[in-house]
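The chain that follows stands alone, in the form predicted alone, written as structure tokens.
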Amino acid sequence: MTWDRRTEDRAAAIVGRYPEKRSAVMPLLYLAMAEDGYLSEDGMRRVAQLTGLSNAQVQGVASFYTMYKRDGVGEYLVSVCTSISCMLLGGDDVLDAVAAETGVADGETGEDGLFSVEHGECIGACGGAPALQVNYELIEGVTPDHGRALCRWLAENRPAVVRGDDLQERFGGRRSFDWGPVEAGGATGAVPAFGPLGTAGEGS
């Protein structure tokens, strides 16, 4: 099994960055996920071939980390932090609001494939709690009303690129720190926005 030439070229460039090719397993798993929309058995086998790892070793990595999705996810993956800081400041209420607005329960994907909803462990924004991510683009200081408005906006506008800066301005509140310069790029799907993987795009 091989990917198309563009993806194979990206994979070769990733492997070439590491002194040991097995060290490329994690970025290659993201590449495989971007290729198929989730981590398929074929995708994981290709990662094993490229790294010299066994299929079991690759599956062990893929099953350990929650950001590797082994089932299909929606166009917009909404991950609401429910770790201690966010939980104490209303993260569970935000999760309930997102689930109610989308009609998608925690850990599920809607039948129309638009939303997947999940609770997440700490996403490193404790000072801006409660926080959530859309396709791993961060929004801080989110209230239940913000969460509902965000989901309505995504459903109505269907942005091809999701940018954290834009979402923060529209639906966020207090930030944990100054984010610095505005980034032009954002996520094109439910894989983190990495230029070398082709999963980042220019936002509006």
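Residue numbers count along the first chain shown, from 1. We call the rigid core whatever largest set of C-alpha positions still superposes within 1.5 Å between the two forms. Keep in mind it's a predicted model, so treat the numbers as computed, not measured. What changes on going to the form predicted together with its partner chain:
- Taking 2 Å as the criterion, Gly195 counts as shifted between the two forms: its C-alpha moves by at least this amount when the rigid core is aligned.
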Given for the second form:
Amino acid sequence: MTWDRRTEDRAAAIVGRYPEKRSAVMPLLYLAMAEDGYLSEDGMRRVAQLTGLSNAQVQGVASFYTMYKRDGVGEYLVSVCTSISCMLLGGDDVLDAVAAETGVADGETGEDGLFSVEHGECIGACGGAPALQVNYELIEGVTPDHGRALCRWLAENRPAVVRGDDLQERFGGRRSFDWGPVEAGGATGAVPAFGPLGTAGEGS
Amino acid sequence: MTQILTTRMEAHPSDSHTLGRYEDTGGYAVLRTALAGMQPDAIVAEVKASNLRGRGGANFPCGVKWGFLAPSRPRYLVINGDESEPGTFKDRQLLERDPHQLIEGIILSAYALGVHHAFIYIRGEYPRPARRVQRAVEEAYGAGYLGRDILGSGFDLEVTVHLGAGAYICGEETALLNSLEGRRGEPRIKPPFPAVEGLYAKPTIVNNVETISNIPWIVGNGGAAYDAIGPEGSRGTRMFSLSGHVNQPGNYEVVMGMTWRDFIYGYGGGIRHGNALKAWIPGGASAPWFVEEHLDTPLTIDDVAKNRSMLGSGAVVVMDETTCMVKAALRVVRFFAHESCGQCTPCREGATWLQQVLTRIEAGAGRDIDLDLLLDISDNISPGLAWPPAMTTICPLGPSAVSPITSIATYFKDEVAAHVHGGGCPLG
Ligand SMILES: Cc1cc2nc3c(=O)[nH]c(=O)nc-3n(C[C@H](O)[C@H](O)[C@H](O)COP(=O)(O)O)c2cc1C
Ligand code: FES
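Given the form predicted alone, state the structure of the form predicted together with its partner chain.
What follows is the entire complex, opening with the chain shown before.
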């Protein structure tokens, strides 16, 4: 199996960023996820071919890291931080509110595939606790009410690109620090939005 | 008030991350001067003279580490931007708001160390910082600060931005190197240290984002000028991430040496709702906690160490009187149990056991022996419960899970007992 031309070109460019091609495993796994919406067997096989590793070696890497989702993942992955600083300021209540609003329990994906919900460990937003991420786009200073409203808004509007700035503006509160200017880009799925991966929606 | 790292982002919040603003405020001038007239060894000498200590958690002197770099080539420089220790969000700000400061630091360091390929490892949950850094790297290539024959000096440097994928352990430098090699993020047995056998078994320097962000200032102003700031052993400024029950959470760049009272009540604006302070974590989730009796302890690397804790990653998490200490300890232990890579039995099993015992205490199903049991499990992970911890594990993650246990056993024994005897939390 190979990917389409554009993805193969991107994969070749990623491999070219490293002195040894084995180092490209992690970004290529993201690329495979972006391609299929989750990390498929076929995707992992292609990563193995491109890096000269065995399928078992690639699976060994994939299973080590929590952000590689080998089971399906919803269109919107909502990760609510419940580590210490967020817990102190009500992160658990935000998680409960998100689970109640989406009808999806912690660690699960809803049947319609719209939401996955998970509790996360510290996402480096403790100064704006409690915090959450949607497809790894950060929103700080979230109340349970805001968490509910956010999920309702996502379900109603179904944005193809999740823009952290936009969600922060609508549903966030206190930030850890001034973020600076609003960015155009955002996440196109449950993979970090990052230029070299081709996962940052327009403008970045 | 001395500021080194946050001057530009404070003065120019709308565009401190752009090349234009960086150059307008003096950026890359130090690099030009250095590449034109300084020998690599002279840069290493300035960094040694500065007494800059690493900001990633271990506080190791940066210049000393650079001195360990083995002579063989190629060599690599890896910037640790994995920042995942609960409570820590300082590197995120440096990455997002002043990426060129880091990049200039990387180029100067690479030139000093004879490195021609550097990596910036950024945790996967930091896409915005990674985007900002990637864009800044592209700007730097475009302007001739990266790539071949930088500024006509004959010096070449490639920089690759690498995203992690959700594993705290990859912040540990040898796990990070394994991860960067496309392996599971499991720490390596040391020695050999990375400076001798690191990335692809080649000599490698791993430094934290904040550490390297200081390099342009140090090379520009001289190591002696940096060494003149702050108390001995804690030179320069340092970013602290303040969070929890304070009125003004945030990152603060401070000169060390003030008391904890001045930091928490001054910078932090005191405790929310005028509540009483109960405890705080002085240096990230791995650090043993402090309580009221430590308020007048100076905030320096050595004073905190003398009091059996550490400044670690610079994360200060403040807990007020309404906080259940069992719940707080459990939350920290849960983190380490989840993030254990599983290689070492004392860490993998021990942290999980600690979590289970704390869970039953919190639920009101604890037993009289449970505190002793917690300490016994802890002793298996970190023999003698000494400070700094003795280790039965490859890396210090295991002993980190012990810190909350010794903290509640030392300062909040009665509260633990009240949970056991009262069928749950006395605070309701
Ligand atoms: C479990 C564990 C996690 C760590 N996480 C980080 C991290 O996220 N960032 C970091 O810079 N250092 C981290 N460190 C420290 C690194 O191993 C290493 O000491 C540091 O990156 C060296 O850079 P420095 O000398 O500039 O501080 C961690 C260490 C351990 C044991
Ligand atoms: S504890 Fe939630 S962002 Fe750090």
